[in-house]
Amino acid sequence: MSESATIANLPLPPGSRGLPLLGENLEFIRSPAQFISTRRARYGDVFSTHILGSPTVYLLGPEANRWIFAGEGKYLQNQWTAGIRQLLGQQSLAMINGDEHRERRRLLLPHFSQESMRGFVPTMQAITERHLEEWANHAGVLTIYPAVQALVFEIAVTLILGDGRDVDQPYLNKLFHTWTEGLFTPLTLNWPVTTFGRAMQARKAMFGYIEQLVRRRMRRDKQPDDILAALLATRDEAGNPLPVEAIVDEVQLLLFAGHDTTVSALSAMLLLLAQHPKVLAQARAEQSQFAPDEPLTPDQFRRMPYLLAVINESLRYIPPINGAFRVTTQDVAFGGYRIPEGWTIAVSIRGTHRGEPWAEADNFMPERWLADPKPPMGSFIPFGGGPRVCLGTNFALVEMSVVLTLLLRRYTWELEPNQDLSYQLLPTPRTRSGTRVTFRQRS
């Protein structure tokens, strides 16, 4: 018996289709962490829904997720919602595939190697001492999320971009936070009203300034050190650049993966350590061994064992991206059951590190990544994985290095009472409340 015969014998993965049209939109988007665990309950590890406008199979477990990731490009392509699709610049590296997709990460990856940030660091270190010291100078409460969102987002607009001089930022952000507000919006009706429309008028103004600024940028003789000019002197096989197109959908693409991510991480690590004092004590005990005004450097960060452990059961515990789609290009096997062509395939990230082979997985615990820092493969997936596993992953882990490092040395803060702590986890994690504190410089 041939395998497609063979494929086409076994079952489909159990599961409801919910209703008429809608599916299970519904439930989905009121809670998708509570989703898919009464799912995970009720059916196992391999189940099937209808979300999103798609018949979707979830797969659960490290198993399944180097299953996932093995089959880019073979039986299964990356996949994105309607709304990413129509905002996301089309030439960008999230939306190209196949051999274009490989060719474009191969040139890029050097501009994103963990060398390549070392010179990123003193800026970094300059734009969080900067925003600190606002922090602790505000009057009354602080709202950590979007004071976090104000200091990832010129850290990103320096070292994308360059130094300010050529960069309207108030402008920018505020046109970038309305196209981000659409990117996860279930209703993509293009209309002035809707937040999908409006979405789409900030992404014209938005690419549009963005083009202005690398055409800028391609007319001058000494270009300054930042992403954009990486960019601009990287050159093909043929000896050709990257059309001006690519380079600005790159630009909007790094500035969205370089902002969100990094903000609800962020944030999430702030609060996690506010409530959890023994983690908080441990880790400023660690930073006792360097002067409190000595230069960051990776070297040092190399020497912060329990820093990286923070960070690291902080994007375990809460990821900062709860999942991403491919669709199946064949019908597949997996678990004994059969994925028709055209499914959807969802990884589940917050669904993989809350399970198997996690130990006490619904608790947060740094120490664990001390005692096994390599966790096995298709278990810590934060990033992604395979072959698009998150370009910026080392810029991001700097840059937390860099916060996180700042915050334990100098500063001290306290969660407010009677706050709404709750995650909504759509489109990325943060608590209802943003998360108010005391913020304070420590004496």
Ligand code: HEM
The other form holds:
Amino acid sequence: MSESATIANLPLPPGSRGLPLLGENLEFIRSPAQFISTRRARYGDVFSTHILGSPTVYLLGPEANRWIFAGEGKYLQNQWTAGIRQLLGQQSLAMINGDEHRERRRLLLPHFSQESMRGFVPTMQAITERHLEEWANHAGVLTIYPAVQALVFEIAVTLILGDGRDVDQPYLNKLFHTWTEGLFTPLTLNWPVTTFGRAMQARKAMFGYIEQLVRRRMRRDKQPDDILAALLATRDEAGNPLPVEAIVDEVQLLLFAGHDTTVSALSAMLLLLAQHPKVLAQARAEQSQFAPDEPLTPDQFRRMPYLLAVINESLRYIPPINGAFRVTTQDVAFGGYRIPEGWTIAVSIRGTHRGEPWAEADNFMPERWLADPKPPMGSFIPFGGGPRVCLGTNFALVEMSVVLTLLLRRYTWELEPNQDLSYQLLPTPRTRSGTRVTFRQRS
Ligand code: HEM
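Rather than the form predicted on its own that you just supplied, could I have the structure of the form predicted together with the named molecule?
After this comes the whole thing, all chains and molecules, with the earlier chain placed first.
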């Protein structure tokens, strides 16, 4: 029997399609974590549903993740929800596929290597020092989430778009936030009064503004050391520069991809450290090997295995991106089931991090990383995997290391009582209270 005939004989994965038109959206949006755990308990690691406008199959576990990441461009490709497809730039890395995606990544990767991050550390340090000082001078209780948002936005804008003198950051920040609110709305009606419609208006203004900045920079002789300069200098094998539209779309994608993710991660790390005093004490103790005012360098971070364990464990415990989507480009078989062409495949990053092979998966235990720093392939995927693995992994790791190191060396933060620290998971995990603390300079 041919392979396609064998696949045709397999059953579809078990599951339910929910209500006509609505599918199982309401349950999914109310609590994505519970949505997955109840179905996993009922059907196992492969189940089908209908969410965000498509028949969807969840494939859970490291083996499934390896199969999905290996299938890019062979039996599946990247898939964004209808809303995100309209909000992202069509020429950006996240939206292009196949050879075009491979070639663009080849051009961009050198600018995101560990070595390229070296030059960014002093800027990250200077911006972070200024923000942390403001946090400590802030009268009364500090809400971590918006404070981290302002810090991460300034770092991203400065290192992606320039030294900031050219950029109206409050204006761009406002557009960016209205745009972000449209990303996960289940209804993508583009009307002036809807969240999605307002996000589309913000999109137009934001892309127009970034294009102005890019064109202004193209006329400058001396470029600052930032990612936009690298994008402007990029040449393909024939010596052609990237088209302006692609540069604008890429800048916008980088601001988006690197912002809410890092904000969510750093906010979770501050909360987890406050909730685990022994972990906090050990992380502080590791910093005592350095002189307090020694400027930060990537080489110093290599001498902080415990800090890396805290970062990894936080990314495992509260991954900033809950999951990712792909679409099948042909009928395929996985786990004894048939998945028809055109169905969505969902990777659950959160579900992966809370299942096998993780022992005591619901406990926050950085020390597990000291015992075993390399978990099995496909079991730790905060940055995704395969050809679409996060382009900004090194950027994010260095940025988080800078912020945490300065916090550990110089500041204390204590949780305020009576606040709701439960998490809402979409679009990226954040506590319902925003995490309120008293924040002080260490004596
Ligand atoms: C803790 C912080 C971050 C996390 C957890 C994270 C996570 C992810 C994940 C899971 C993906 C893959 C999505 C998929 O497979 O569909 C991704 C893609 C991407 N990320 Fe990140 N990210 C972070 C920070 C950043 C930063 C700082 C940047 C840029 C400065 C960035 C740029 C990108 C880009 C451009 C892609 C698309 C890659 C492609 O499609 O080829 N990310 N990220």
